[in-house]
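Here you get one chain, nothing else, as structure tokens; it is the form predicted alone.
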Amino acid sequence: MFNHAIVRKIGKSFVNGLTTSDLGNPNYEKALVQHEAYVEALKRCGVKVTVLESDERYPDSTFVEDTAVLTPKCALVTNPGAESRNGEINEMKEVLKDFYDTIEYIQSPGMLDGGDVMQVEDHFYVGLSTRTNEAGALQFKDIMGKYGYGTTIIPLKKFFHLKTGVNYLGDNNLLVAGEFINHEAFSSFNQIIVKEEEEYSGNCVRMNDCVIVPKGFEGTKKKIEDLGYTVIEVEMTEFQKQDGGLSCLSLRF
């Protein structure tokens, strides 16, 4: 069960953030509306949402997931792989002190983005990407091992982050897209396969009794509903333009 979520408002500099997509520039006003709807969706799932003010110094800082990994036993502050984002962790360190007595840290030369970390019960999967290196993943594995968590490290071939294409829904159900379909690391799961044309919907958020999904991907939505989950749709077009998915916009614990 999740009780809290942390989000950050969008700054006007958001439109100048990092992206590898070719979807055009985001519309700031539209992004604001979509972000507000996202916060409301989190609240519908029964969690208290802490909303941090925007930080114009960091255009990508609304993607708070990359700054930390939160577990019932500890918080871990990451060391984001993009140099322009690294300063985001400074405020997050202070914010997390309100919620956690135990905070761990990834140290350079290790790099780790929270978007490359997926928790499944007492086990973590960590993707090696352009933002997460082996040194960071191994530090993560050692740290979490102290708390009884296991870790599997998975090199990525195409996806931006691990959770771009694989997300745990609970009950041994795993949403998989692209390079993770039939991946040997996930052979023990009931895999819900996302079609190539709906690949963006491979990133979703299971929150208590609901699954939040991006709007406009009817095939994925139906597959999740057929498993018995209550689905909440949120429009994500402006965040998709900046390589952002649903999970990127919050820290959940």
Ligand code: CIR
Given for the second form:
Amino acid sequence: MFNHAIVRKIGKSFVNGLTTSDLGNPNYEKALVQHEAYVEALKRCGVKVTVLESDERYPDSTFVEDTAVLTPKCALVTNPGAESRNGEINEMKEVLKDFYDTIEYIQSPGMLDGGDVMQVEDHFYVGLSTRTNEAGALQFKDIMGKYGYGTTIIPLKKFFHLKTGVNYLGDNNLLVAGEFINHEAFSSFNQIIVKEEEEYSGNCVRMNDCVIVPKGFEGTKKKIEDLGYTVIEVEMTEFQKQDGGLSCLSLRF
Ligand code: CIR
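With the form predicted alone already on screen, would you show the form predicted in complex with citrulline?
What follows is the entire complex, opening with the chain shown before.
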């Protein structure tokens, strides 16, 4: 059960953020509208949303998920692997102090992005990517081990972040795309396979009684509805242009 979410408004510098996509430049005004709708979707799932002000110094800072991993037992502040994003953690640390007494930190040379961390009940899966290195993943494993959480480390082949292509919906249902389809680490799950042409929709968020899904991916939407979940769709086009998935826009706890 989630009670709370943290998001950060988009700044004008958002359009200058990091991206590898060839989908064109994001439209700031449109991104603002999409971000507001995203916040409304979170609220519909029954959580209180803390909306942080935009921070022009960090074009990618709306992707708050990469700065922390939040559990019922502790908060962990990451050490984001992209240099232009690393300073985002400084303010997030302070914000988290309002919610958590226990805050852990990933330390250099360990690097870790929250987008590479997926929680399934008392277990974490951590992807090794261009943003998360082995030192970061091993620190994560040690830290979370103290709280009784297990960790499986998974090297990524192509995906940007782990959760770009795999997300837990609850009830043993796992949404999988691309290199995670039939991956041995996930063999015990009921795999919901995302079609290649709908790969972006491999990143959906289960929030309490609903699943938030990016708009325009009918195949994925139907598969999730067929499992009995209530689906809320949100437009994500402007975030997709900046390599951002749906989960990246919030920290949920
Ligand atoms: C970046 O390259 O860091 C941003 N443009 C996108 C971050 C997306 N975050 C995520 O998938 N967790």
